[in-house]
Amino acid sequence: MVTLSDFGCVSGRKATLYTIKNGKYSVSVSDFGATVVNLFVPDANGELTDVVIGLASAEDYENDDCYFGATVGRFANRIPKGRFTLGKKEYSLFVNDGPNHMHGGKVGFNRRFFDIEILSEHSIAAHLVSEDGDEGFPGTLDFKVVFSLSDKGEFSIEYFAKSDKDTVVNFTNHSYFNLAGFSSPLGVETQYLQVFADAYLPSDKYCMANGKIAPVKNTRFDLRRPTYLANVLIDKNGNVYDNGRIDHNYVLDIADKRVFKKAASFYSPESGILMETYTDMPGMQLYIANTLYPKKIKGGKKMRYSALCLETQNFPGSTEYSYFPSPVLKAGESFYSKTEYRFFIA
């Protein structure tokens, strides 16, 4: 069932929480940036868990700059000094990520209201029109993007796209999941994960990929096993790598043709609970979120390894590098994706 209530208010409009229930589990999607607030599974003992890291309202998701839950767009992740060519014509965006455009700009989708439909008991749409110049986009962009939860611990998300000029899309999700629970003292270096992906991006210091594509192996980004993820952001001598930050694409399938397939494992053995991420994208953004300390999150807890993201989506630097899938959504023609996390006990 949907349920509906109260979510504060935006800039003199209300905001509203919508709650899909289906069997042992929940999801919490706001209208104010098609925002995942709540996602409550049961672990290993049958308590509910919210594995998502939140704020408690709409008027601090309004001042929110980690995205939290958010859905992304035009453009996820990175465009190189904010600018693009399609066409012969170049484009220019807002830069706000050192010299980059990140996550649709200034005032991306996360910053919008979506109008919200209920499709049926378990499902909702939110919809939003993007218009031609939107952010420096080209084109009227008509966005759909659709939550699902079955009874079997199956939260899936799809997005829906058409434009009337040819443009360049990159759309994706930024939850922040910890399985152990936002309540839970313990951070994602206690959890394990794994990445079914042999290769990855390298990128600057500004998180923009260089245009290589790498292998995983001999790295400390190789998560083709089940991996403890203190391993990845701690030495042996207890010193932490590059500040802790992991901010790379990995790459799921370098051919644009859009299988469906499983990209990440992620598992907390103090809950028992196991998280698989299936997408049709070509890339996952994984981000451990060293950055959230120390601000405040929902519940109050501060931590340096609050969350992670597994943002699946197309490649940062794929308006730049023609080898990388193409990002363009040509005029008239619809863009569709899905992706899926599936819960479990282990």
The other form holds:
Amino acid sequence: MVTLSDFGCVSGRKATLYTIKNGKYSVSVSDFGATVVNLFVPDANGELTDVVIGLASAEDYENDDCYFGATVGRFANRIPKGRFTLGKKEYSLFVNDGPNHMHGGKVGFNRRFFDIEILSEHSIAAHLVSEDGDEGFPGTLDFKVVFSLSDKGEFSIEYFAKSDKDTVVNFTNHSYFNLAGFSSPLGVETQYLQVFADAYLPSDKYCMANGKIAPVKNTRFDLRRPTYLANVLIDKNGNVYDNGRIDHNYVLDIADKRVFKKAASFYSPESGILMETYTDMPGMQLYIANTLYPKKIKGGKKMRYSALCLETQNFPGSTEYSYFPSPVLKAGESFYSKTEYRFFIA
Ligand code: BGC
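Mind sharing the form predicted together with beta-D-glucopyranose? What's above is the form predicted alone.
Full assembly next; the chain just shown is listed first.
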């Protein structure tokens, strides 16, 4: 069943929240930013637990720069120096993260209204036309993201895009997960994460991938086994590593065969909720949040480690390094990609 409710107003336009309910599961998506606002799944005791950060209204999202739950486009993550070359032409983009372009620029997809179509009782499509030159990107881009929820706890996000000129794309969903739920004070450092990647992308101080691909073996980025996150965030003396942060892209499939595969497994012993992430994308940015604004977050969760993002996507730097999977979408070709979050009790 899909139900509609008011979700405030941005620049005189009313926002609507679409809630898909299927069995014990429900997810709410706003037409502003095609944003996932809440995602309720049952815990080991059958209590419904909201496992994503969400804000109260579309106005709050307009003023947010954490991309909570947002659909990110046209280009998720960073483009070095806000410049890329396609054909023989160089394109210049808005620089909004140190010297780099990030997450679609000044007015990315997260700050745009989408047209929503209810596809079935358990599926909605959010549609946006991004005009030629939008944020400096070439081509009119016809973009659609479809959210579907099964009664077995499978939440899928499918991306469709077509451009009338050659362009570059990289889409993701920026949900911040905490599997203890947002009524528990526990942070994600008390949870276990496994990432199915042998390599990651080292980066500079602006989190910009530097073109290298490094093995995770013998580094704190090695999450090939289920790993208690406190152990990779805090050292033996209680000091946090790298300002408490992991903000790196994991290499899931360097050959970019677009195989749908398990990328991560995330588990909270407190709630018993296990979430598996599947994707056909070659990369995944693991972002363990260390700089969120506690007052805004529902449940008043503490700031550090309140949540983490598993942003399935192409590699940051893919516009620059030709040996990375290509982000080019040729004129008239169809882009398709799927990510799915599956919930279990363990
Ligand atoms: C980036 C972070 C950034 C966050 C919120 C993540 O995808 O990798 O560096 O702080 O988004 O903008």
